[in-house]
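Just one chain follows, in the form predicted alone, and it is written as structure tokens.
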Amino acid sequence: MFKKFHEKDSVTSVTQLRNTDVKRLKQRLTQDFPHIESVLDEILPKKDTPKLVKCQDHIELIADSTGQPLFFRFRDSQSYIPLLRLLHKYPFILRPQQVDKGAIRFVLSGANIMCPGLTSPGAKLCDAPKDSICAVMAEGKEHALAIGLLKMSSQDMQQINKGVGVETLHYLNDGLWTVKHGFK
């Protein structure tokens, strides 16, 4: 989704949020995602004024008021994600689901997860349903490689194990992951 994505040509329009579409923000990161509400202070501090960021192909990013983008939304798409650098300091946000060794390299190069490298020895997968987001990690590493939208439940993975298991959202070093400067 990001593979092309350059901070200086997807970049549309920035704008700053008002207080009650912060308030609105942190209802809906709690709701969809119930293990954030004890950092989302850490994360959204009540004295920043956060920034929506508009981008090409109907991308919206959530950034902090120095730039730095937190969390994306896509489409018509009602809930925001985070990003890998806010799940690498907090890891407990998003259901993780393990992938073998053999998968890394695909990963990071943006593929989507097949079921086999969810299923295989190596590999972990933990209870979740269809359409949920998930912290794509690897085997024998600390950090998440990419955050995926589950195509299928786990139950299906386990007994199909067929077809694409995780699509691909956000991976390391894809266009998003190299914003260095933020958004001003």
Contents of the next structure:
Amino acid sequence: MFKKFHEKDSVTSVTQLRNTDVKRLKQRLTQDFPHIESVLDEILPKKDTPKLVKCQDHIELIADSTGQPLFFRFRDSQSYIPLLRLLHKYPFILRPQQVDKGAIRFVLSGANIMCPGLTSPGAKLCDAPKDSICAVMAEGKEHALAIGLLKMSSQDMQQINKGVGVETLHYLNDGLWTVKHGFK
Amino acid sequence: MAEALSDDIESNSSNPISVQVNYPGPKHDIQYPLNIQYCGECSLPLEYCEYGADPERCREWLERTLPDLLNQMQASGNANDDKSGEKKRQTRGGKGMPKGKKKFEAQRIVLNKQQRKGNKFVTIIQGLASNEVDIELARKFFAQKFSCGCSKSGDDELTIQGDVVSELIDLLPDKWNQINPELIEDKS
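Given the form predicted alone above, I would also like to look at the protein as it appears in the form predicted in complex with the partner chain.
Whole complex next, starting from this chain.
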């Protein structure tokens, strides 16, 4: 999704997020990611007004007041997804799904994850419903490799074992990861 | 996820191959936010450097900046014995191979002269960026130095109004030490 994202070119506007929207954002985050509640005040401090960064292809980013992106949202989906940089700091936010070693290269070039990659030896599945956001971990690695959206529930993945299991939304070294200066 | 994911095998799981994992919350003994060390070369967490564009450069960066971490990683790496494990895993080919970042191959600097209307010329310099010269800075410098217009006419190209080829041959190695005078090619 962020394969062709450029810090300067893909952004259309940067605005301050209104208070009502900030409240709604926090509510939504606590609903989607129950474990985030304990650190939500660190990520989005009360006095700090976050910024709303609108981008091409119906993508919106939520950045903190310094301009560093924290969450993103696509189309009109109500849920916000944390960025990999944030996930590395607070790994407990998302459910982990582990892929086997051979899949790492593909995920790093933006490929979606097929079911066999999650059911082979070396892979680990976490109980998760369809359309939930997960952290893609790699066999033998400590840090998250990517963030994905489950196209099937983990039960289905084990039983059917064919087709796309997890759609890769954001991965290491994609356009969004390489944002250096933030959005002013 | 500072330690390996905890295993929690379901008793009624029909598929014994993949193991079901818990969705644990924050660990109580760990201070969040975690401070992750990213590689200076590939910007990935250190364990992913092998999947970056140039693992050799990553290693060199690590040796220069964080030699203690390198020793730590080497010590644990020997215990893992990756290579025998790799052969047992699925190997896939194709599009999954890492692509290097496009390195400017033209390390040499090419000077060219073009004719504009009348008895006027412009000098074109190609290849400055590949020699680690800030193009913006160079542009301003040339414009001031030669009291003329200078513009960025391409990804790695500057156009200076006027015929300044001979001055440039002397100027470039003078101003920027990293430029080797032998690398300058005069095609005018």
